[in-house]
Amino acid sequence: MTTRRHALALLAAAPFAPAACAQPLADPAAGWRDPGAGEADPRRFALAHAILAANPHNTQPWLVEFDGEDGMTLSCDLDRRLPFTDPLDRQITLGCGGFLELYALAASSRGLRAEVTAFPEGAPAGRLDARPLAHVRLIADAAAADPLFAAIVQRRTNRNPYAAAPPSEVALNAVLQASGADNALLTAWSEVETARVGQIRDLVWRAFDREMRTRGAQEETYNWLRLGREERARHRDGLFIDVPVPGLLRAIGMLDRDDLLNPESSANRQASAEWREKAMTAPAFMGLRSAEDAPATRLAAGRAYARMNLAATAAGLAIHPWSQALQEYEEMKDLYDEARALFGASGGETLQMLVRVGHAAPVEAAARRAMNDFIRNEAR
């Protein structure tokens, strides 16, 4: 009988050439080039750095319209949220806010401020609806550039193995600091203690399996996966797993629907013996936790993450959120408790973000769509 691995290794040995397209793709890492090159209207220089914000399995949930000569209202793309995963719609939120945050950097670069208005007519009591995000005008103070934008195209989630040497105390401080989220609202915070670090080590790994292990979330997941670089360039969005030749795989049955759901697949027992070690040897972590959840909250905590990933991103570390142990879908619920238990969040104290931090080596650009694909209307 044929194995995986023996199919595997004569795809290896077998010469290939890419199969003719009608029309060549589109470079899917575009965006991340010199974004905004040649745009008069700093809102659509502003919204080229934006759509490069970090967000939940790479869904881009992002609908913007323009108003005026300096207005700019942010919706969410209903469509593209994770209704299992996040059933309050509180990580997407999260990468809205992101979103925004990006928008008001690349708005300093020309002198411009970004006055944000949170859900300017009203915030949903429940899951997102189709009233707006955010509202934002863009006013010349001739401030400064922030010195985070610089690190917008080199931002990257990274997903790699990181190193066994903890980031320094000073490149973590760095990171806490320019979060802007040591208030009343949100708090930053880092954990490279050994015995503390083993414990978010053990709960984040059994989190992420419990995932694998969840049917509607690995459904979830599997919806918004770009198996081979072809089906990454024609979606331009999802979490991309670079397959050799996948219609050859898909077609022996390697890559079909129930091999990559089943937990028990070979597939999956070698992916998950990769995410373990990678969750088991975590140098530390960085999380943000906030007083309460209102929707305009998850808004503040995801421009604070953005920041927290631009100042690693600065400092020559890599970040990876770990979010499964943060979700709040039954499945999770007694996980979610621990979590919780764990960080010390009391009463309507949330844990909003937890991530890994350290070194690795440097991975490409994620796909994003073209920036036109997120404007409702033009500039009138």
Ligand SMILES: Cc1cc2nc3c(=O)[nH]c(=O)nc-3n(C[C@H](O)[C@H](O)[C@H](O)COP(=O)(O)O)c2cc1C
Contents of the next structure:
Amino acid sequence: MTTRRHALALLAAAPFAPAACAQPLADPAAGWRDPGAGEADPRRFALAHAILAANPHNTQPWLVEFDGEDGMTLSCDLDRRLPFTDPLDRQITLGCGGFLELYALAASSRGLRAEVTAFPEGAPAGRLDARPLAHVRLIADAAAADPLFAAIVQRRTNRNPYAAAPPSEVALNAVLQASGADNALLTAWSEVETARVGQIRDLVWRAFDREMRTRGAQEETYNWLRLGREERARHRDGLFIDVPVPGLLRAIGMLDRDDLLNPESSANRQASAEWREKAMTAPAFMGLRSAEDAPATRLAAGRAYARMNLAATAAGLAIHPWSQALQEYEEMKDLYDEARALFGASGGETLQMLVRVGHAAPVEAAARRAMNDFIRNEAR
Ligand SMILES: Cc1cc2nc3c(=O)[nH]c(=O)nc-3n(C[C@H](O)[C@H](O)[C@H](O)COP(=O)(O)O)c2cc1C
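Write the structure block of the form predicted in complex with the ligand for the protein whose form predicted alone appears above.
Next comes the full complex, this chain leading.
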């Protein structure tokens, strides 16, 4: 039986048997099955795929507006950011980059090339504002279909334990190459069977533990937890914890907020031990770093991460971002600095992504809201 568990820890520890429910609920994972089927407008077809992008806490912070015959403007839904753990909106911008990459890949499957203009009305100096992040035109110039398109519906963030056997260098190199991050602005790297793997394991664990002990971070995560299948189906976003009968557990005090936020509750200590084990057995890591951290660079990093995630999927590899040590909030500062030192980042160089990679049992698809929920206006 599931007992009281810590917010993020629940992600690891909850059972995956479907809970009994009184009435049938709309399937919040429906968007993964044949996305865009029957859509004549290629922009709607592309959008149906773009909303399947990885994004922080699955807040799905995308808003689109169609213009003319082939245009689409992407903005950020500013209420779906994570201001405590992502105070610069860096990670949310990466999630928007992922959206753009999947939009482009889906367009390529229809022979269309996506011409992306980042921050067409100018980039913000600080956090994101109401101005768009990108304008995209789909151009019919017989672009070749990108093979990564086929992996979009299979891609997942996999938080299961990973097998000890490391992924092959060949597979990892293929993923690095597919990311396209091999230039003056962005580089992708991997670590497997090196001493540094042990150092990264230790760092990601300590940063995870720090986040669990930081009240503001935990409260933020708590707001995006969807406890039980009914909550998940109602919101169709956030981080799903498959808690059976959450209403009953709440009523008898087994699922109260304070307990979920308390890192010292016995259930949290147990779940925390499971997360530690996942960190300490991670067979390999990959990551992305950039030469600077401008908003357009973050978008580019998000596009590169989307490609890494898809290429890993195509190679049969599980992948899971482990972002805590890269986050720019005060309580994380010493570990953030440690991460920069470990990876030799100096000046404006920025660690954009740090992910565990390996082999793991599959996980189910994360929820997505309905495609029309992301559209501010209808296509003409
Ligand atoms: C920039 C970025 C940072 C992320 N950081 C984490 C993380 O630290 N831990 C984690 O479990 N998942 C992380 N994720 C994965 C998201 O939580 C995941 O994409 C989201 O829940 C949707 O699930 P899906 O990728 O399976 O569709 C991150 C994703 C992005 C794009």
